[in-house]
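Only one chain is shown below, in structure tokens, and it's the form predicted on its own.
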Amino acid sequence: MRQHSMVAMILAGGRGSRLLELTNKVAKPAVYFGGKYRIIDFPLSNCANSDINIVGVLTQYESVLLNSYVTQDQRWGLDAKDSGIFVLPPREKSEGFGLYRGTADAITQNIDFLDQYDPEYVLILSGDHIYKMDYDKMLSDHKKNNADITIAVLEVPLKEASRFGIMNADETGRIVEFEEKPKQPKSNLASMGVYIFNWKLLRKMLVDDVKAEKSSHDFGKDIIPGALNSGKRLFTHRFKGYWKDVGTIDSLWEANMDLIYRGSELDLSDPAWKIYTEDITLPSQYIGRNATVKNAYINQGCIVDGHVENSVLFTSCVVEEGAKVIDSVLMPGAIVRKGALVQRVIVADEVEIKENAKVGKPGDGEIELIHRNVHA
């Protein structure tokens, strides 16, 4: 098999708990986003029109639906000769089941895989984050610099830089120092889990870490502040754009309302930079004689003969006459009957509102999850 250039590895094994029921059957890069997309769809996107050709996606919770999802390959182009998206469970069992000790285990538990392709540089990404970025433009970067180790950042409000890890760097962009949510962040440059190594040093690196008795075989952790430590030349590859961490139901719900929203970065009608994800065969969208819409996202399939206004309504959505849904996202399947009122909340699939019954309120509170059907 040739050599590739940069081959990348989606770290898609999360349980995303924070998202409450959305991930109970299904791990969180497989959560419905955006109409008709799923989280993963992003970064798998981003490797496809980044001309990137193997990609392995590293599943562990949860991950019979998004292992059959993702091996589809097509969906994305990636089904051509010496192209491919390959799905990498754990190997190492601990109570009968496979597990990831760690971010960086995971790509340890597939040294065997990157062997086989030999490449010159790994791409390492978290598979739950909204993003569109050309990796090409950061590897550009890591080559110019020639650097070990590159590190996509993202400059975040100073207020909000302790919630993130924060790079240090000097006037070149090369890295000095490397912080976990620090309490007084030096900086503001945030990093979004997006890493490109020169595979034979991270090979070395990861050998290393697996005979450190008190590593806990995390990037973060270990990996990065170990190469700082011993000298490697370490770079920011700074990314200007959107990019959002889904990993709550308000970083769903507000990511969700980032599409309705003039002004906003997050454009998935860009022909220049497509979001791909599986082609679902449905009617369009119908909308009724006396409905009312105003600033809306609706897929096909649905139904709306009621009032929507500022939401998202994914596939096979129904809002019958006289039901309202303002400010919120439904999911696939989702029913609103006559009557009802819906505000300020999540959704989840083929959850139904019954008649006359209210879920949510306005303001400025936590947003709700609607998991099961709700009565009057």
The other form holds:
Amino acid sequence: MRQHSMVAMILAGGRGSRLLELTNKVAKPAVYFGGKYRIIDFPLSNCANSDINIVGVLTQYESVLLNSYVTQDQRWGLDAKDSGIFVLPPREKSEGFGLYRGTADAITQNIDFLDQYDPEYVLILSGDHIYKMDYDKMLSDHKKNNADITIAVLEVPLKEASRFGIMNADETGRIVEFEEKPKQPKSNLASMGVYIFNWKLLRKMLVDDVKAEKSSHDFGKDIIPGALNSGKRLFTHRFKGYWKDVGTIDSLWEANMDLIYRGSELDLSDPAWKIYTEDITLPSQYIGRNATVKNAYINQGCIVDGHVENSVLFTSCVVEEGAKVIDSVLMPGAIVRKGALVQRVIVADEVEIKENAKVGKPGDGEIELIHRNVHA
Amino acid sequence: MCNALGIINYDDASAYVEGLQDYRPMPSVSFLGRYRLIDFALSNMTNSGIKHVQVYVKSKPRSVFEHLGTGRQYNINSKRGKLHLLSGEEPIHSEIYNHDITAFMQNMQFIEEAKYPYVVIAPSFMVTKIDFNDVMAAHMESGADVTVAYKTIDNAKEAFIGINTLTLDRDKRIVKFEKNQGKFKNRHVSLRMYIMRKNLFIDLVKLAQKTSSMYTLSDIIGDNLNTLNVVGYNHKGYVACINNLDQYFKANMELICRDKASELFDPKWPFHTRTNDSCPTQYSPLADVKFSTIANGCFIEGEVRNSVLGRGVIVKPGAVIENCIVLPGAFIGENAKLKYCIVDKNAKIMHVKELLGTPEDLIYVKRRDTL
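Taking the form predicted on its own as the starting point, write out the structure of the form predicted in complex with the partner chain.
The next block holds the full complex; its first chain is the one shown before.
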């Protein structure tokens, strides 16, 4: 079998329970984002654009939709003979059912998958972040530093640093200390949950980790600190650009809003770094005679005859005459009937706001998720 | 499931979209922002369960090959199905010999080898939704030798010019083919869609070639109306016959209207095309768009009225676009005013203030042109 220098493994098993009803039936990586995408399109497209040919997707929570979604690997151009996306949910084994007990354990249980490809490097990714990143540049850094492990980091405002895993590095970029959500952060370099490991080393660490009784089998809690303590060469790779963990309704709304202004850091129109997704078979969007559309991000299949302002409309949304959609996100197939007012909310997919109904309120309070039909 | 070989036919001189076709053959002419004309004929075939489709390409095949690829996006199965892109195998010395019969003769082997008893033939320039299973069922029931799909229209003075009109007897048998010269309003017009046994099709092709080296498929069927039982199938849905620039413009414009568009677009009968992975369309605070069809990937800061915008069109502030078709990737610069224009792919309107056409006199801006 041809050797693939770097194989990517995307951790996509989490529920994302703070996304409330949006993740009742689907895992967080399958949640809709940005008018036509799902969150997992971002790491998958990044892999494809970084020339990574083999991608494993580790799923666990409510995985049926996610599994069937990512298996269609032609969507990301990963359907050539020597490439592919492989879904790796927990499986029954001779010693019992192998539920993934942590992020590291998920990889441990798929050592056999990685061994098939015998890569030199393994890229570990999270399936629930929005960003565009060239992993090949990170690999160059990794090789240049002669590193054992490279961790992508992002500068965050110091006052927010205590929400992240913080890397303290020397002037060469070598990591000297790792602190998970420190109360008094010493630096503002936050881990993005993107790691490159030398596969031989990671394989050994994972095999040892299984035997460690106290381990929670987690990259952030066990594997990375363990590697640091044993003197391995851990380096940072500085990432500059847009990166967001859309873990809550508020942050999901905010990240969608970031798309409305061209010139914002998250630009999905760059032909050199496209984000690929499901091929949608629908005609173009229709803007009607009575419509006013200002500051909006709208996908194909939408029918707009009302007022849309500061909003993101996913595939096949309908905004009828006299309806107003302001500061909101309408997920696929959402319908806003005549005279309805929708303000500062996320309307979940296929939800209908009936005639003259009102949802949400102006101001700067929390964003509401509308997941059931609303009557006037 | 149609037990038939699908054939998407050549277009003859009666169908020619001025300007647009200088760069691409009819099948790849852009339509309604995100489609190419062939998407309709090919989706109709695959939605009808036709597994093996031959597409005959007359000239400049690059764009057709690129667009269709293996046909996967049209649901053509990569193992059991086949999308066969065929062009003339031998040089043709004069354009007058470059017609469908020549192409069929040159590729006869592939027609003979196809393991289906029937053929379903359709052109690429008729935009419609048609289930060939219904046509096939009618063909079986009537026991006809050839079934010709037709539409009854009341605007034959303007539309379907140069296309055959049909004279039908009481049993829907076609007794006469006659070219539409635009003299009458109400006519039955041929959709150039035929169903017949494959063997009969092969015989007719060979007969046509023997009769005259300028004969087309519709000529030979017209010649044999007395000897063959040729029956009409009345197709009732929306049909646009895109056989010249005016009709191209008119069809794009009328399909902006929801009522018209819903006659063609049915969620249960999707028209497939090649995805371009464009992001959604962005409207700036300055955007002012009404009554228009907008494809993905556009960035709109100007005014758009009664227009069709293709993928990735950029409209700068102060620009006004009215009654226009703007093809993918075009750039409409600041303060440009466009009326009744067709702007071809990737053209740039930069320092021109006004391009004002009229419904009778459309302005065409060439591909990649910078004005």
